[in-house]
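In structure tokens, one chain follows: the form predicted on its own.
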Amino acid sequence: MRTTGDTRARILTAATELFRRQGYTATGMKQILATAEATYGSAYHFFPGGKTQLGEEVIRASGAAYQGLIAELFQGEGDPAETTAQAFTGAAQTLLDLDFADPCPVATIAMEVSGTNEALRLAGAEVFASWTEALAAFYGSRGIAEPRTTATAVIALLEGAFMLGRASRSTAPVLDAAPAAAAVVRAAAGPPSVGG
């Protein structure tokens, strides 16, 4: 027997997948509910703010999941520039595994509606800020000068590379961006210490 928690989770999962694949505007509540095998009554019970509230929750839940991935990828005692390049290589593989669909609904929704839906714009901005802070904490712990600026540049390179990779159906843009991201980190680290 399904519980109400299952219904809410099914709606959120269906919306996440559909927003990721086809965007926010092109996805209607009817399609989300059909995919989730849920009713309109249950949707508006769990998401009284309708599709906008559902979109906000998708952005925040996906953002938290990807922040966890940042924590997994950016750890250890290795060279932070090499760690950054390896993260881009992993991202390229993810793009390939997903057949060039956007691996994350956050960027898809943010690009699509940031000029027309203030609630979704704010949710996206919140998530991008959390990713930047998480990555900045890693860089700061490794002695990188201006860790927040460095993290912002790396995330911008990755998001841009994803967009180019999706458009060209190629991992080349993400792989090409890997050494550039590593170079940003090396430049922020400054010259190696003498005798170090």
Given for the second form:
Protein chains: 2
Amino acid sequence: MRTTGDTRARILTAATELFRRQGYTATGMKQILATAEATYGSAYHFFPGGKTQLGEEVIRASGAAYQGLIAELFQGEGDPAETTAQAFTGAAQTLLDLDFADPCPVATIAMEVSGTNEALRLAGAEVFASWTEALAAFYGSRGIAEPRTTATAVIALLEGAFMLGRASRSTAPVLDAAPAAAAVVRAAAGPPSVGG
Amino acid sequence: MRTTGDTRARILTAATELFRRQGYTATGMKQILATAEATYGSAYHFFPGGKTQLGEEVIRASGAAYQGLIAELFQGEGDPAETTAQAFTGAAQTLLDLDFADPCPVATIAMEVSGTNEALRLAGAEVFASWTEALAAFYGSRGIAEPRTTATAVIALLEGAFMLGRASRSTAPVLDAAPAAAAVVRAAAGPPSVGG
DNA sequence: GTCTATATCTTGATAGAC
DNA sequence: GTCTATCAAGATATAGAC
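Alt. form predicted together with the DNA, vs. the form predicted on its own above:
Full complex below, order starting with the chain above.
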């Protein structure tokens, strides 16, 4: 049963999958269309902005989806540091389930185009900011000091751990990052002792 | 005064610069050779393995250089957590000096090819492992518990912060990561208190 | 070791029929 | 809304003169 708009969604899904596996530049329109079982005519009908528009919509759609995931994972009354560590443990499993394809569809595109494509760079920046805000809202509600700083560091840690995990085809970096992320949260929860 | 081997080095330098700015796939041999003021003949004379060999040598050379930088930065008798934070502060300045080009030539290539080019993926993995070992050696010598785990988390945090910083064209993520990295080191230095 | 010319293929994008 | 055919420009890589 086909509904109107099906083709557009198929193209977007195929692009998301291929971008995360092969990167943005290395993925051609032809391959996207073959995977989506669509044609050039349909692609440029729905995405007149071409490949750049496709990349931008992939970033924003994935960004919204992951923002929802953050809201889902980071809640409840437990220790926020423990909640954070558990999210990393779950992320390690996701990495494994994907056979070390990029768990973050935004990261690879962001790395590739940050220096060359301003529209895509900006889309990635906005998505990262939205994740930081969502996570900071959670930390703030749990009484963590400097919630935005903490959230930024936790997201950076997760993205970096994904990168090392993909390169080494191992979940170890993400699992190693779990207690580290908890330590970051605990440090912000406690007193800001600097001198010793 | 030209010395033998000059051309080879020029090609390698140009490739390193362009890969970090534009990514591996988006950079063409033609542009590399134009930048290096070299020709196809020279390129395939020195790099018979073509673009893949060029990518691999860029990764390994940059990896060795940065391993030296780690050894240089992480030493001395000061508080290792403070030393770590200072390294991040310095990295933020580097990011700014590069006008938000990738401070890590390995990261972009690793993200792009981890799923498609096994030779390059492995080269990146080995480089990341060498950095982790170098950093772990420092933490171990300073009495930090689980030095490898700590080192992995710190490197992941740095790489992730670079990624966010490039996307947002801001040093804030790297500066936010500085105290977080210190917290990770401090947590490993102190007693493993979990319950409270 | 360096050069030019070229072979072969793929890229993103468009035109126009239906 | 979908299709095919095609364009112009790019890609990596090679051949062979010098």
